[in-house]
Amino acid sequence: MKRWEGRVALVTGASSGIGAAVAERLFAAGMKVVVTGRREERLAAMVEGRDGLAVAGDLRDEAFIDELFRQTRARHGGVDVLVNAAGLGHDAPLLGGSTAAWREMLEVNVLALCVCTREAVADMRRRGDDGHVVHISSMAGHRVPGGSGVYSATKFAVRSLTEGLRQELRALDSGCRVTAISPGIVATEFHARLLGDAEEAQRHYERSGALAAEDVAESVIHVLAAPPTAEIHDVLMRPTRQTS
């Protein structure tokens, strides 16, 4: 991680979970960290005293990426990491969901994400090439969990912006590198808020032996900490009990 000592982070979803556990452990290896998220309060403790910037809002808003990439800009020159954490399931099935489940899902977990991807590789072809797109996605984007296949829809496109992305870099003969990191459960307040139940959730995360947001973002590290010649393009990581 020493080649990343003193550059600049971009978190996306890091008010709590796995976005929250990467950002802390960035600051950790020494990076300048830009978090952001729906929680003002939470974003502007973690970054109190640190070389850090907290920009709260709403990806669903392509204004305020547009804003969260200028103020960005202006503080730190530009993002060399981006990391796609944000993201959210809904119990909508196809035959019984509301539109409006569908569409915040699609818009937080495909459409934000490659809003912020176009930026944030901007920012890395101007400042050295040498940048890395990681997308936080889900065990779901390789199976189907009963009663889950939109939010698995979403979860599928990130399987193909992620190799979509690795040919457009290429063809560009780009030193920037992307990875797609997909977890199975890991205990967060996901669960809680898809179940309607922070009891049934965790009593869910008990029963699977669920992995912690810290194991994600060691992943992340992982991935970061690969010699530049080689990029480990699709991590798939389950708790040791998870069956599926």
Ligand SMILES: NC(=O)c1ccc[n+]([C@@H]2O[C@H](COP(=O)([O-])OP(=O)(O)OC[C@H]3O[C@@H](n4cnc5c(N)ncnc54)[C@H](OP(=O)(O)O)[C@@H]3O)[C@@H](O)[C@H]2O)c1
The other form holds:
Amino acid sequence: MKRWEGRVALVTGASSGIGAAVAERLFAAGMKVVVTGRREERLAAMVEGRDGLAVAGDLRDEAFIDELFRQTRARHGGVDVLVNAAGLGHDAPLLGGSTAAWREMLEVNVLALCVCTREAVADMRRRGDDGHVVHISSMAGHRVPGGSGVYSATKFAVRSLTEGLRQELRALDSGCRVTAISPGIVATEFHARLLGDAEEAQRHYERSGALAAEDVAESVIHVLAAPPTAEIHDVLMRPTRQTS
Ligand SMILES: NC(=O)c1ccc[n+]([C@@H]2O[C@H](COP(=O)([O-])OP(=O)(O)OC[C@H]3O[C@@H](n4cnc5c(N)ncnc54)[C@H](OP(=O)(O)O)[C@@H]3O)[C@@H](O)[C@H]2O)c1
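The form predicted in complex with the ligand, contrasted with the form predicted alone above:
Below is the entire complex, every chain and molecule, led by the chain shown above.
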């Protein structure tokens, strides 16, 4: 990780779960970290006394994303590493789910990821052309767990967006790299939100032997720390006990 010391990482979804663990790990590795999410107090606490920046807002609003990059460029010059960790799942089946729930998943998990990636890669190209984009995808992007048709569709989309970005970067002969990390069940706030029941989410994590958010953060470090000539494209990781 030596070569990333003092460089700038932007982590979306940094107010909880995987994004929060990744932001902590990148601070520990000596990076300047820009954290974003809607819960401002959590973000402010995370950067307090550190060389970082907290910018709170809703990624469904493109004007907010513009402001996020404006502040990042003003404070730190731009982005070298982007970790797209913001995301959510709704229990919203194809037969009977609400359009609003589908739209929110598509807007955050797919569209905001694309806009942030476009803006971050523009910075990376100006700043040495050696950056790294890490998408936090899901095992739900590799098969369809029961009832998760639309959520899985957003994560299948991330697979296409990972390979599509790789192809565009190679066509530019860029040194920037892209990786998708696809975890199985991880103990975060994801399932409490999905199920609307924090205790049921906790039982789900105990039954499945869920990964810790820090396990996923270690995987982010692993792909960043690979030699610049080695691009790790896909990481699939499950709790050892997960059966599906
Ligand atoms: N937990 C799992 O089992 C699991 C498994 C595979 C993949 N994943 C993926 O991992 C990623 C991180 O999820 P997590 O498990 O860490 O869940 P989490 O604890 O619920 O974190 C989700 C993060 O996304 C942010 N977010 C959601 N909607 C947003 C919006 N409209 N604007 C800005 N930020 C928004 C949240 O921040 P605010 O609420 O503060 O806005 C929060 O920081 C997601 O892409 C998820 O699909 C999770």
